[in-house]
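The chain below stands alone, shown as structure tokens; this is the form predicted on its own.
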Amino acid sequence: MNKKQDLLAMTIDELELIMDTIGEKTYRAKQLFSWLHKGVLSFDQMTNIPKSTREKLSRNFYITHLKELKQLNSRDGLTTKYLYLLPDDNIIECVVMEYSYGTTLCLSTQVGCKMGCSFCASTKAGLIRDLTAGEMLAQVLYVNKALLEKEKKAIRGLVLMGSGEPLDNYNNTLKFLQLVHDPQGLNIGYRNITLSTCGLVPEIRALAEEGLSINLAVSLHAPNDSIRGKIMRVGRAYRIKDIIDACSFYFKKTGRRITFEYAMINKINDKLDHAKELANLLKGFPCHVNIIPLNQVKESELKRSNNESVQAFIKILEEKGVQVTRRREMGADVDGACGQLRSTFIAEKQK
């Protein structure tokens, strides 16, 4: 890695004691952060500070550059998938999904993910290291580039739910989370954010405390422990009773309703018996559940829930109160679940 610190990482406030330690008016500061969020990582083209500036922040500093090494387009125009080469050649992905409210990036957290879900592909060749918050912003910023210079639109919502667990990486991804919020730069609201986690019960409620309102969805699974266990490895370490507190202290604390994710995995956990043991789970609690057919990976033997199996569970859900959708389906044909792309694009790479 570079031993250089990356200044797309960086605050306002952080750039002003750079700026201040390398004798330069701190004004400055505002300057650079906004020629970093409007997408600008070249110093050259930063033409209102002096190029003497310029040349001690290129000495001492560096910006997260990322190469674009594919782009797929789903056969409906409705996404479209990126995949993105570090400065230290490891891979991410990202997604940009087109809702009738406006775009939508899907970003990761992480190179790879050590959470050990059976039916995630983002996990199998386990957490190779943290993201920084500068290239998890990286992403939001090439995005928006191509975006932009193709369709005249900007990213509205991001779902960080791409490959790896966002609340594992919990200080970069906060930061992150306040970088890509400050009005001086992309100006995202937090209700426009969505983090994704498998249920670390200690940072769910470490993020309520930090007063942001975004939006938690929580990868829940299973009606109870022992199923969960069985698919997830983080449901050994906490139960379902401690997760479902943690998102109760969230709601207290930020007032944002919980979307729990369920993946219809076939005999496992799409019977009726599970639907009722979940409809009792959640009753009268402040939350929403996302019904998902499996999206199938290479890497895994689990099979998608039959049509007839997910409307059959929806609707004792609904009957038991439960407010409950079917999640709209996206980038199928395109390697659209989390960590396809990148597993497929290395396994060729290595044929």
Given for the second form:
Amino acid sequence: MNKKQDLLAMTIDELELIMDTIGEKTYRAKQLFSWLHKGVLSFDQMTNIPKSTREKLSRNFYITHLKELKQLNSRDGLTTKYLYLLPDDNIIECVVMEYSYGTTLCLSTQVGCKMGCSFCASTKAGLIRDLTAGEMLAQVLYVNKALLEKEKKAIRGLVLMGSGEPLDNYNNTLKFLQLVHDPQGLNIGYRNITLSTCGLVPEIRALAEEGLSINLAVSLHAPNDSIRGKIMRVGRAYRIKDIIDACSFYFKKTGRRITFEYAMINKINDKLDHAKELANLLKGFPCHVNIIPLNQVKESELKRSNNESVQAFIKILEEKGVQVTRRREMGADVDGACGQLRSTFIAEKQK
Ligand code: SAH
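Mind giving me the form predicted in complex with ligand SAH, seeing as the form predicted on its own was just shown?
Now the full complex is given, and it begins with the chain already shown.
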């Protein structure tokens, strides 16, 4: 691996320190930051920075480059999945979704994942490594460039729902959030960012303490610990009660309602009693439930619930006064679910 540091992972303050250390004027830091965050990732094009400065920078630092391996467009034209090669030959994926309220990018925070949820394709080969803040930012910058080439609007919102568990890569994820939010960079509002977690209680509490107004989504997927523990290994480490307490703390600190994600799995968590149990659990809590009919992946035996069960489940939640939405299933024809495209690609290469 490259021993040099990645400039893309640096805040303006850090770049100022670097400029100072290499004997350059600190205002150059803002110029550099501005180029980087516009997606200019080659020193040669940073024309307002003297060549000698650029040479010094390139000797001591690098800028993360991604190589686009594949781009898959859904038939409706609203979802595009990108597969990128990292400098160390690892592969990551991210998905762009065009909503009426703006373009949103779903990005990855780790290569693989160690959380072991039984329905998820990303975790089957375990965690390979954390992504750096620069590698997370690079996904946004590269996709923005691709959108620009198609004369489409730039990314306005982010969901940290690609491969990986963002709170298991806490420091890099937090740094990334700070970078994309910077008004001198992409200036993406915290309210337009959603972080999804499988429910790491201490990290949810730590994130709450940061006081950022980002949206928190928690992958609940079960109305009780017994079912949760069977489909999510992390469900054996943290109890639902403690997750809800942590979410309550998050709401108190940030004022943001929590989203609970619930993937409906045939005969596992989709019965009417489960809906009642879930409604009792969440009644009165400042949240909304996002129902996702399971995206069947070849890595798992679990099946998606049928449409009638999904509708009946939603009806019970509604009747009991729990806010609920059914996730629009975008991009199913481009291996929409988490980690599927990457694993399909790797499997094809190994044939
Ligand atoms: N690690 C984080 C974010 C990544 S996954 C988390 O667990 O929340 C993003 C969401 O997709 C999570 O809610 C996850 O449980 C869900 N998911 C993963 N595989 C899925 C599948 N096959 N079908 C439906 N949802 C899935």
